[in-house]
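The chain below stands alone and is given as structure tokens, in the form predicted alone.
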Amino acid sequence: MQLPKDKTAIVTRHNKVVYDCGDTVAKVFNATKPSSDIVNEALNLTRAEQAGINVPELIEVGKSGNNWAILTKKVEGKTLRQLMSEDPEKVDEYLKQLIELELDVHAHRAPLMNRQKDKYARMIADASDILDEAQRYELLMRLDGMPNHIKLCHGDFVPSNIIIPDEEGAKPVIVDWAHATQGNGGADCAITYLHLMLNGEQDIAERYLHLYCERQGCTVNYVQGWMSIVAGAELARGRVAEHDYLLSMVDVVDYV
């Protein structure tokens, strides 16, 4: 995969850099990211598209130099995160748009996606250097007792992963399908809430949670039942900066 010399880095993470390449966007991973995870992300993208979700067009999966990369067609527009930052008075309006899109994703089915419970069980097991045996057992028991659903779940449904195209009338585009599974929408909501909290957006996280539950017709306690489970799974990602917060969420058993 040959990337242009004038590419511009638009997102930098510990294991990847996302480049604006003009008509395309390249997500270039470093050596810490297993190649199987990268291929699986591309596969998730195509399965979400086949399920009827509006996603970026996949162009290529290959190597840029020594690094694996995923190339997609660029969508001209702004993310919901950008719009919320530019117009804070309309945050609730944008959150409602986020929730409507999330519930629309949950209304779709992708039977070849990995199962959510299987993924969380693996991640909790992988956090053995952080969680002791009793904590892992308790989380796995909670996970096993949660309702089984087969909804398409994005796994990182945050405002920065929703692009509102510049083209008038164009549908929003949902990006970054690395963590997608089929499972329970309540878990997907819990992940969104957790990621907003970790991003320092406590007020927005609380407003999102209550708006989601109101629109979905479920209780806040129902979603909160997933909080300790998804926090335990997130510990497997090596989130050093958020370690203490995630661990505090793991130790919460009941919510008032």
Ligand SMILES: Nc1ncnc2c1ncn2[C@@H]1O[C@H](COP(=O)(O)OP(=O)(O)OP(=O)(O)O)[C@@H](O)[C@H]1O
Contents of the next structure:
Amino acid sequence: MQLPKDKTAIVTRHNKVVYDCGDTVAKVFNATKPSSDIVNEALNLTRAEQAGINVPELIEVGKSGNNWAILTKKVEGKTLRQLMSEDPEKVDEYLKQLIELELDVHAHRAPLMNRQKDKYARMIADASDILDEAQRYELLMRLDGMPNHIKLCHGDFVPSNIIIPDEEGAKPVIVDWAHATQGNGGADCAITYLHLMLNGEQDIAERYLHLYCERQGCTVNYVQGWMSIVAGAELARGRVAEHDYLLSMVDVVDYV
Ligand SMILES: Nc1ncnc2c1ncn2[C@@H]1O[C@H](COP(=O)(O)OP(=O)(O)OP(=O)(O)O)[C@@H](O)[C@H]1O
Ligand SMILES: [Mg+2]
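Same protein, different condition: the form predicted alone was shown, now please give the form predicted in complex with the ligand.
Time for the whole complex; same chain goes first.
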């Protein structure tokens, strides 16, 4: 894959850089990222598209030098994250839009997508250097007892992953399908809440949780039941900076 010389970085993270390449966007991973993760993300994107979700068109999966990369068609627009920062008075309105889109994703089915419970069980088991055996056992028991659903779950449904196109009347586009599974929408909501909290947006996180439960018709306790499980799974991602907060969420014993 040949990327243009005049590309500009949209975001730079410890394991990847996302570039604006003009008509396309290239997500270029560092050389240590396993190729199976990149292929899985691209596969999830295409499975979500097949399920009927509005995602950016996949152009290519390949190598840029030594690095694996995913190339998608660029959507001209702003993310809900940008819109929220530009107009903080409209945060509630944008959160409601986020929730409608999230519930719409949950209303879709993708029978070939990985199973959420399998994924979280694997991640919790992998966090053996951070969680002791008793903590892992407790989380795995809780996970096992959660209701089995087959909703399409994005797994990182945060405002920066929703693009509102500039084009009048065009539908919002959902990016970043690396963590998608089929499973329980309550887990997806718990992840969004955690990521907002980890982003230092406590007020927005609480507001989001409240609005989500109101719209979905479930209790906050129901979503909170997932909180320790998803926090335990997130620890397996080696989130060093967020380690203490995630661990405090794991240790919250009973919400009901
Ligand atoms: N096809 C696209 N068109 C326009 N902008 C895009 C497109 N894909 C990604 N972006 C922009 O790049 C940003 C980062 O991309 P993406 O969300 O895929 O990576 P990431 O958040 O680093 O991934 P992860 O959550 O897996 O760490 C998005 O928030 C969005 O602003
Ligand atoms: Mg993202």
